[in-house]
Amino acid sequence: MNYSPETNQRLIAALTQQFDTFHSDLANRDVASKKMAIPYEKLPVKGIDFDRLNEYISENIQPNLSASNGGRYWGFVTGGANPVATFADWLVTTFNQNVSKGGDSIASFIEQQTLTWLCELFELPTSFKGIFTTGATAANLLAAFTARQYAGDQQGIDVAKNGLKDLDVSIFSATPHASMIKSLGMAGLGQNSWQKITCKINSEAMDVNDLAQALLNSKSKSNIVIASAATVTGTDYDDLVAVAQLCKKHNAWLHVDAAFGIFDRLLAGKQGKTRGIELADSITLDCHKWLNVPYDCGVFLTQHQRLLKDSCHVDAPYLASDNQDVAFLSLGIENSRRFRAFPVWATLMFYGKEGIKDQINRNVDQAKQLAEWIDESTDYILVKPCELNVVLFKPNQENLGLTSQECMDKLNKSGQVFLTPGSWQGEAIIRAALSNWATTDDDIKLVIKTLSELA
């Protein structure tokens, strides 16, 4: 298929049917899929016409689909793609442009642009740089990079070009994400290497005076704390002016996990639970979360771009450039990258702060209007007071004779609702995460019917 304007015409006529179809039909579609697969077929040899292909996508797979761009999929922390986002990542398609350098294109300067304005946006100071990333595990991943290379240059090593064997170092965390561990695992530190810090009574905040302790008996040469912005089930924060205090003290490396964490800086500003962030050597935040943007597209923000550098960079004569800024191939895993940042600055400009922030609190008083029914009925337990937007409950066994696994499951067969896992104080409980802009009030009320009709 050659591009012409009738193949245009066709191309786009199709994606009108595909968007059409599948939008107009989230609210009544299962939030999760019951049907896993399709029939299989070989590939195609000589391949098929694309009218066919088109017909068999709307047959096979759209239908098929979940609906976590609806308002009830609460599943993990997932944000939905907003209308405008949505169109910038059509146009990221059709623009194709590879944002490894600059000189050839003005992509690389809106990337720039749009990391000075996140960094607005959650008013942190411009000594941070950074790159977009393919989410938030890519992010996590640099941020083990670079703390590794600051390790060797505490001990003379230049660990990039020479490896980790003479490396010593010690990793402290109280409750890392899954995708730190998994980080820790591929930048060759090991997934078991980091000593878990006490949390704080009923909370998975690090208690403070454990890692005080923990660094001053530390013996390694270097030492490298990994911090929470909103931990991942409880969404508790560590507080982040102590924790920077004491990696000073120790110069230690302070690495942040902020993914969807630091969206509470919109509505307590600098003062509030993210109080030092600003103090990080490194942050991971996650656009596809709560910013509303596609899949996907994460965020690593340093304030030790050298070291960043020093990770990444690799010489080659065909990656020359007369450009003076680093070029983010130089900052990131991959050369070539896709034009992730354009609809981040696309809903950066349409909604602005005012109308991000807008939608952060609507989420946030939709999750405490299901905790508060939650914490009210006689079925349910609410396990945890609802701090932000996640929702921890489980089914009163007593009442339901469920699990919470079997309690999960009936939900989310019904089609109504998308619902994942979570373990509090050792416990198995259901996790509701509340992060879509498409999220309703009749959202959180038809869900709460639901919760009705199973007990």
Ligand SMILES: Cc1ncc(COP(=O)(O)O)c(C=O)c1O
The other form holds:
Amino acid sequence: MNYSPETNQRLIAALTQQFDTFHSDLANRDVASKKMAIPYEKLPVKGIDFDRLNEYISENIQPNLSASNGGRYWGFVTGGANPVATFADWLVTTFNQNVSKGGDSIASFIEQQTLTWLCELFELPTSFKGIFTTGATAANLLAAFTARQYAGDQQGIDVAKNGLKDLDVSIFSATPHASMIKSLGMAGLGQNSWQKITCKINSEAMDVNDLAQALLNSKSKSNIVIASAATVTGTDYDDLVAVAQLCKKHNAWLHVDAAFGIFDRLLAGKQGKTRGIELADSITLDCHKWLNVPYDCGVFLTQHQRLLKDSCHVDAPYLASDNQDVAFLSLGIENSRRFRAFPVWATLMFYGKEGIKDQINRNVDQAKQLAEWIDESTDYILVKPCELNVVLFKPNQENLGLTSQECMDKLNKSGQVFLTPGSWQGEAIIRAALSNWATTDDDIKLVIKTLSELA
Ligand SMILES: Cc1ncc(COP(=O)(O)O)c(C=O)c1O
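Having seen the form predicted on its own, could you give me the form predicted together with the named molecule?
What follows is the whole complex; the chain from before opens it.
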């Protein structure tokens, strides 16, 4: 097979058929597939015909996928892929650019422009520079690398070159996302290296007085603070102005994980719950969540690009570049990189700030509708007022006789919705996170009907 016009037509016809079937069936299929595996196939020795390959996908793969691209997949924090981003993502594969360094195409320039647009979208100063990552986890890993490099700088240690065995650093956080803890481990700082700051009552946001005390008591040569905007369960925001002031006073590095919470900035502007984020040393954003571009697409931003570069750059004659400004291989984990900025570029170009804001508003309204219904129901208990796009609830045990886990399993088995668990104030609960552009008000009605029927 080669890229002759005939082959291209065959590929596009097959793609059209897969695309149409998948999308026309999306609202009807079970949100979570009931089949998780198919009989194991031996490695083909001679390969198979393309039509047979396509048939195999149609028969065995596509029917057993989840409807995570549809309107009622409310587990984790899951975005759908909007149509324009999907188109752009096809082109990413068609173009197959390696956005490692400039010098051979316009792709690095587009990535730079898209990063600048994201700063404009979220009203962040242009002193924030960064890189597209595979997701928020990879962005948090870059945050750990950069913070570690900063601590090393303070202590005369080049951590990237010489390792961190002599590094003396304390890390403080109230409710870091699991991916941040994972990143601390991967960065060699240790998953258990962070000290917990007390949370405010009925909230996952940090008690800033406790942070003040912890920084004052810290005997370490360097300090790192990891703040949340917002937490994945309670959607709570740390008081970033107060946290940033403390970090400044103690020369501590401030990283803010704003994977999806940054979108509050489109609703409430710079004075909303993210006020102060512009003072952070680094920020994590996630585009495959609420910006609704296909996986895999996160962003790491920092006001200290030099430290990011010190963390990630390595000299190699074959990688030498004239234009270090756009040498993304020196600012991230991978050397060879997908043109993952392109679906974001297309999304921003097509929908504009207003279009994206409308979609965020819609999800927030829908989450509130669901929360109101739960709050009024005698069969379910709303665990916390819904303040953004996540609804936390549990069954009323007396009426339903079900634990949260049992209730969630039944709801997921109905095929009408997919929810994931959480823990609130030590108690098992159910989370519904709405961040998909495709979610309609009818989807909310359907899930409410499913909740009623279960009761
Ligand atoms: C606050 C926060 N940070 C990081 C992540 C990790 O994101 P990803 O799965 O895209 O790596 C998530 C995912 O839900 C999140 O909510």
